[in-house]
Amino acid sequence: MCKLSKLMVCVLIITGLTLFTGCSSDTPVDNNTDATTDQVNKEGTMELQVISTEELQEKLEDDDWVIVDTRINDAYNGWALEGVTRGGHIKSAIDFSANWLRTEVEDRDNLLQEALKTKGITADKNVVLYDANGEDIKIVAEYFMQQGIENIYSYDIKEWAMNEELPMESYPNHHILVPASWVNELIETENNGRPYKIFEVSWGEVSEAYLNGHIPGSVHINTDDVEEGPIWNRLSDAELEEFAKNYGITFDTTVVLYGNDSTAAFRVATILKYMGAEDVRVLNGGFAAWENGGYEIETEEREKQPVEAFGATVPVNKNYIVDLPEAKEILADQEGSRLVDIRGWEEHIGATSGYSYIEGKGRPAGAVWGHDLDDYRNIDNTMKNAIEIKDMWREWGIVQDQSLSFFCGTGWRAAEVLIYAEVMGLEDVSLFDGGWNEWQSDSSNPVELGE
């Protein structure tokens, strides 16, 4: 057992673990602290020593040391949550979400050992985890002690952001991705008494999904109103600003976005953010994120409530799309520019077109391979941290300091990476609309196969 000087002990019950978590202030930590002896009593029970504040700075820089965000993705984002007084997450933290636990995904265990390997976190490593409710420590120590992880910490997030001089990392935009709490809030308060709206966004006319529940008050969004096809580009200018008068979307008002799957969310965020909506945002994990939160759902079905102007002359922000032309340009730009394709690995060596409707195989002569899009979530589809997203970058060539502009065949899957680049604070990003649609439509467009 850990040897603690004046000690104040907090029991937790984990589903059949007991954990005994406490620690002297005047205690240091021992780097060579046996877990299996001094961690597990004679009752078979495992304890969690807390850490210090002092004693975790120390160990930020420390390579045998891991410090981990067991919180929602949002908190880790940026978003002020639970009582904390700083949002973001403690400098050189990862994130281990125990809402990834609640999760049930398909391969759901593979996953949780793929993040684990991702993220560094082994036995031979001293894990410190930390939370705001006292609650997702619990889940996520639980689960790393049946991988044989057992040298683990713990600590409360709220004592560390209350010390405005110790470092907490947000992104730099991290409110165009919003948590369920803050939709909540938005509802009860009618933003306050500003314009708003909330939408699930999906192909077709009415779904099943949003029949059998949504967040209360949304309208329906079917994307066949933002585009067409056969290439399924954005429709005109002249046709969007007629789209945002019919959905009652003016420049100023606040935009809400979601849907069971969220890549139509995100291609419509992206459309919206071209036009000159300045306040777009989108629910962080989809309609998942709501539900699981606990909030009201309703099954009445919503009307548009159309305006007379947008407000603004469509585009305001033209060049956040770009198209066949641009694209050329970017592939000529080799040094300060990457088109980036959020495709599969086997769509881009051309194995498979990866559509049903698109018959061309391969990808933009010059194009660079930027990942899937599921690389880019986390298992409860919230978006990955930076540092893995820049370090699948890095591995292709792709640096944050150059001209990035993504596709994939439609504009879907790179719809949702260039909102994250932009939640990340990068600047000069954009969608090549077409995507590999358009390009393989031309026989003149040069196109490279293989690795």
Given for the second form:
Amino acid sequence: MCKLSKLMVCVLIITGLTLFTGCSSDTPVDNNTDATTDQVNKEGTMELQVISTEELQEKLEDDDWVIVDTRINDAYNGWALEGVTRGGHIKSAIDFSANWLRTEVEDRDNLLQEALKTKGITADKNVVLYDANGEDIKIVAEYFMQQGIENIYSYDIKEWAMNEELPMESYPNHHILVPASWVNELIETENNGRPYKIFEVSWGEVSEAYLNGHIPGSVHINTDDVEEGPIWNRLSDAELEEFAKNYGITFDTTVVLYGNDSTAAFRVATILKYMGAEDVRVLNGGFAAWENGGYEIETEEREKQPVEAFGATVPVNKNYIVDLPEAKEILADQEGSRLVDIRGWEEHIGATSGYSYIEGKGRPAGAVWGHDLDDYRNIDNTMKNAIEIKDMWREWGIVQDQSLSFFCGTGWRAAEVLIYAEVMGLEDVSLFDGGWNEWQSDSSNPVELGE
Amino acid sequence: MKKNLTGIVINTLFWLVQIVILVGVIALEDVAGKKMGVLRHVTYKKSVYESTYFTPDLMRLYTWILVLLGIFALLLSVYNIVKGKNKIIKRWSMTTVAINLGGLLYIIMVDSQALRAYHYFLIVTFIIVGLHHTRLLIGIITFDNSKMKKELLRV
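May I ask for the structure of the form predicted together with the partner chain now, the form predicted alone having been displayed?
First the chain shown before, then all remaining chains and molecules of the complex.
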């Protein structure tokens, strides 16, 4: 009986000490006690262990630590948002946006699991989550804990950004992909008096989706106004100039493009850049990003406001879009250039053409696989991070100092990847407009099948 | 009564087939304006047909064939009216002339760019014209058989 009493006293002392140390919010970062117990207090709210800037600096190169940016993709890419003084992400940080957990898509759980795996976020790692609003971290931490990731620490990126000496990374051309807040500001400030236009881009006449709600002032662009069948290449330069005039676009107009599915917007963006439009932007994440931001939506159909002239001789950037002869030259120069196939694996190996209106199967002989568009997008349809894109490319022998020309079936998917490559800072990149559709239409063009 | 019913069924099916394929192609035209994939499919088929079955030379040939068939059906119709011959052949030949004329007008009047599924309409037109001429031909051959003639007259 006496022994039993002593044992119980010991157990109570140990339990008491454990609880005492666990309740401190200033727990040192190397204390890896049961994080779940630490992180959810009696009221059920989350209290994560806070890591200091000095401690975080020490962990940047530590393989046991993963630094995760939980903000929206635009902030990671380079935009200074939510009062952060510098844009971009902490050097070597990866992204896992809270927005992904707010997004309802089919097969979401598997996609998120896949993202965790790809980014190396595992239960054996110490994970530092950072945000700028104090909300994103909570959402991501809750999800991580459900996945069995327990050693989670929180950090406020504003502190890091304030110190100019601390390393941050941004994509060189992140400004091409814009956040909804930037578009809202553009509208509110009326671009400070400079010309600007916002377009909802999709195929066909004004759609039900547009009429149900669009960004205030945005005009619908039908993609048939910039391309024509049966190859679906861009229109002639003279016709494109007419298109621009008709839609009120001059070379110095700030053009913002978006859609429910952004692929069409990227297609028009590449054509406008080819023409010589100097400031073309695409809303990152499409219309959903605008809706989720809670910004105003209008249902009134807006009319085009034509202008007299585009103001530049089309095309200003001739090499931005290449055609069949140039594609053959690219294939002939395997050392310095790559023709990159942005289609599904089944399309690449010739198991399917992927289209009811394309009969030929396979790929241009010598083209390399660059993954399908889905592999370039996050769950919320924003751009995947550059580290992962480069890893995908490296696997197939695509390196960024080569001249890269992207193609797909008819130039839509490849257009999006082209813009992403430009965002990442690649300079020698282009779109092979005709893509597989044009290549296979001439039986004398060499074709490869299989792996 | 049983044979009469058979005649009604055959006649109904004859018109039903035409209505179904015509409605089908009208639906295709409509969907091509709503779905990008369908539009691209018909656009591709248009380019294929324009270089194979519906080249300008072949279109001229088809037009002449329709003109000749139309004249034949018209003469047959006039002959039946003047001579007061078989009522069924008279009715069928007049219908065939009308359908034939409709087919000709479609080829001559409708621009191939005006309809997304232009060539599908063309195919359907040829099928319908062909069906009517076939029915007329079968009628001419078989109406010497007085039994069938009586049965069909009841229809």
